[in-house]
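One chain comes next, on its own, written out as structure tokens in the form predicted alone.
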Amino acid sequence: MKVCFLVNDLQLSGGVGVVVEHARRLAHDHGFDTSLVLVREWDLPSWRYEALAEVRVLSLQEARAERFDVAVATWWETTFSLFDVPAERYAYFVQSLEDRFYKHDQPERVGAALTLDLPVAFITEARWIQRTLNELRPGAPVHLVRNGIDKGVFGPPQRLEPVVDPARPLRVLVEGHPGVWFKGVPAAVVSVRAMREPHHLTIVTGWPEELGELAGAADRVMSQLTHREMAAAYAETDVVVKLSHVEGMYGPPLEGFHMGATTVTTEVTGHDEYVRHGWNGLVVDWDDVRGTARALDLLARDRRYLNFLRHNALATARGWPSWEQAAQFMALALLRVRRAPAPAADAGAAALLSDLRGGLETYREHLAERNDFARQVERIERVKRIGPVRRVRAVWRSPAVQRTVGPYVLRAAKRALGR
């Protein structure tokens, strides 16, 4: 079976890593002819995946000259090129609802949402995404393929060494891109810094230059780690702190589970795939620095509870599928996509037009807000350019001041006149 996965680039990221691993396993374990199609012009990536040795990497122009059994988009922007690739069937690997990666006034938010209305089969990695897609696109095929873990790298230890020394600082790890708002890296670092109990903080990021003053809160900053180096860092960790606002099915806490660490995390989408509050980790609120710090202080003081959570986290990890098992489900999903009838060309058309109309209405509201703000700024600038007396008069005569201050001044004048 000949399959291609469309990607924007091959830079280091969790989402691209999942796609690369699936492509490699499909080729190595199941005999698929797999390719990665780069839909953008690209330079050599600064970080290479070991798995690329077994997978072809094609440009979009090269892919247009071939024909595939299934072509799979893996990010909302890659859907723009999906139907340029000749294929018998088309699929969309949805790793998150990607419109949530953008603020409410960013046009990309609407664009990402509209791609879910395409006439394709869906593959996803989390149950919550599967449920959402079933609600958004009734009747569309949605296949669940959970992400695997490389048990050869993140190999669960046979025996978990308990933390018993009360004087040893709690070892905390924070991972992620500090410049991406929904990853919550600054909030995680600030929460650890707010702890009262002794602790040792490790920050792992591929973008250390974006940490700024946050780097000063860390005892150690690590960057550009291989998977084995990352596993070693988790093995030295008691707690992985992850305070994301948006996730699909995030990997770092799960990787930490495999190496004997527990987690303190927000109730972000996807956490319930493996985190159980009070059993193998602790779930805290968003934007609650003090509450998160208290949760960490609890684990620093109560070593029995810390070891309880770590032990159960390790048990959870042992039951999680390996990449070999995950690739079996991906192979099955792709075979089902290929064998099933192609979706009708108008599948999702009604939803697409409805979402497009909603997006236009939202954009119109944002544009009106910005125009109103621009007019207010212009009025303020005009007031600044006139003399002091005229400026006071102009401000006093403005409708906003008359509505808010005028009644109070009138009542005060009446009281002064004895009326």
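Numbering follows the first chain given and starts at 1. These figures come from a predicted structure and were not determined experimentally. If you superpose the two forms and keep the largest set of C-alpha atoms that fall within 1.5 Å, you have the rigid core. Compared with the form predicted in complex with the partner chain:
Annotation: Cα of Arg375 displaced by at least 2 Å between the two forms, core superposition.
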Contents of the next structure:
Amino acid sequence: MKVCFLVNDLQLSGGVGVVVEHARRLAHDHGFDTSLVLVREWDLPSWRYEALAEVRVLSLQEARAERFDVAVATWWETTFSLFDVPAERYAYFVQSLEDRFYKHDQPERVGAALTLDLPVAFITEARWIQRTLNELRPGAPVHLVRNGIDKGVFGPPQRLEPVVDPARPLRVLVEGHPGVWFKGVPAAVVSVRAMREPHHLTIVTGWPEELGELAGAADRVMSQLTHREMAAAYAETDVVVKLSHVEGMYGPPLEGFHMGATTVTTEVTGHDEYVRHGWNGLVVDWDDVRGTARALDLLARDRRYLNFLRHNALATARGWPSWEQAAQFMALALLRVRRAPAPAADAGAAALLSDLRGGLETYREHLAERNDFARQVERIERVKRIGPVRRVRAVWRSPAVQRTVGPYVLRAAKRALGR
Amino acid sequence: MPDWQERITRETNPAVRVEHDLRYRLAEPLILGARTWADLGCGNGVAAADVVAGGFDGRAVLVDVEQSAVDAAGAELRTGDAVPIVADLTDRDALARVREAVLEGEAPRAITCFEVIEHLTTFVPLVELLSELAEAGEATVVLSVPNDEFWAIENPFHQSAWGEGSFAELRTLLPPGSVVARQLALQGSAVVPDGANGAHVDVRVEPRTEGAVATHFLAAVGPQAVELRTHVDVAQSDLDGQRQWERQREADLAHLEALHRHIDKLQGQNDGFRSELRANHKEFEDWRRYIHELEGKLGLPLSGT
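With the form predicted alone already on screen, would you show the form predicted in complex with the partner chain?
What follows is the whole complex; the chain from before opens it.
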């Protein structure tokens, strides 16, 4: 079985890590001839995965010269190159509904959504994505392959050491990219800072320079951790706080579960794969700093409850599949994709056109709005170009005026505008 | 109390046996209606025998990894044409032999594969074979997996973790038209007036799946998969037998734990002896060096060399 996974890059990220792990296991455990195809050329040094020894890494040009049993897109932009790679079957490994990574007025949002209408077989890692794809594309094959956990690294302890010392601060861990809006790292840090009970905050991020003043709230900031170091950090943690707005099937709380930590999380997509409120973690509302802080305070005060959640989190972890098992499902999914007939070329065409039309409507609305704003700006600019106005503005900008009458004028203007 | 067994035997916990028997009862119409039946991971054939012993006169392909198990199953089932196969179900060549043996038999064909997948180091070749046979209409397959995930059970005989999530994964990989079922635990009791010994009683049960935790998950695929029906089996509890079983287990466990402690103690003594020996060895070395020095100074030949 000759399979290739199309990736944008091999930089360190959760999504790429999942693809690399599958690729490696398919080659090592199941004898697949597995390749990673880089659809872009990169000058940056790639993250060095131990795994890559058994997996070929090809450029798109090299992949075009071969023929695969199944070619798999792994990120919406990689679908642009999917059909350039000669293959008997095409599949799309959907790790999230990626249109949600973009704001409403970003063109990528429509582009990412449209890729779900392609005539391919789908493989996904979360049941909520599976359900959504079944609704979006009735009749299209959708195979579920959940992400595994490296039990060798995140090996659950046989026994959980209960936290009984009431004087010991609650150990909280926040993980993620502070600059990515949907990861909710600033909200998590602010919530921990709003706690009343004693706590010890660890922030783990690959981008510490983007923390800014948030770093001041942390007792320690850790960066560039290996998986083993990450596991050790979780083992020292009572609670993993994760307040994401968008996720496919997030790993950090689950990795925390494996090392005996519970979680306080938002009701983000994918959380229901393993988090049960009041059983192995606490689910809080979005943008509720005070509520999140009170949930953390509760765990800091009520050690019995904390230990109950941690105990059940560990039990949940024990039932979670290993990477070996996950790769077996991936192997079966790919074999099934290969055996099944290829989807008809027009499969999804109606959905594609409908989504395209929807996207055009949205784009038209945004464009009309922008044109309207542009016209208003142009009118203001015309007024600003009138001689006396131009001179008044030049005077207004002078430091002397700003220092003396400026504040009074601004206050009077605000009063006049009723603000 | 741990209850890890790789095989169902006459000594197995009665509640576990009822569960296992019921799975064969579920497949009974498929088995008895088939001309060829393959039982993958047949074990000793105890559970299947309770349902089909002497009643199946077709070709029975009995597959297990151990010769003794296959032989025992053949004796228990008393079928006319038994084809025993010792096979590792993770091995593609072995599976090819199983496939051949199944397809050599007449249709209709039924394959049962209960509580097997979780024991395999890789279930890929087996699931692939079962899917292929079912999809081609060659056989109807009924399989089951346990809900270990719910109890966070770490059974030393289980190579993979199964539960709601894993079964959801498996479902998406089975051929279209598969029928799935959940096995639920029941509890009950009976009041029997004197003189009513052995009276036949019909028990009305309406098992509900919403919100219920399954003990096992089952799937049927293939041409006759739709024949899967609700089955309930109620067995009178043999409390005396149950108590004996549990006490025996507890006693065995206590015995093993005591043995472990004894081994640990012996190990400790052994470590002590080793350490003493090492210290003595070092001391002797020092003496030897000292004596050799003296012998050197006196011009005598070195002793012990």
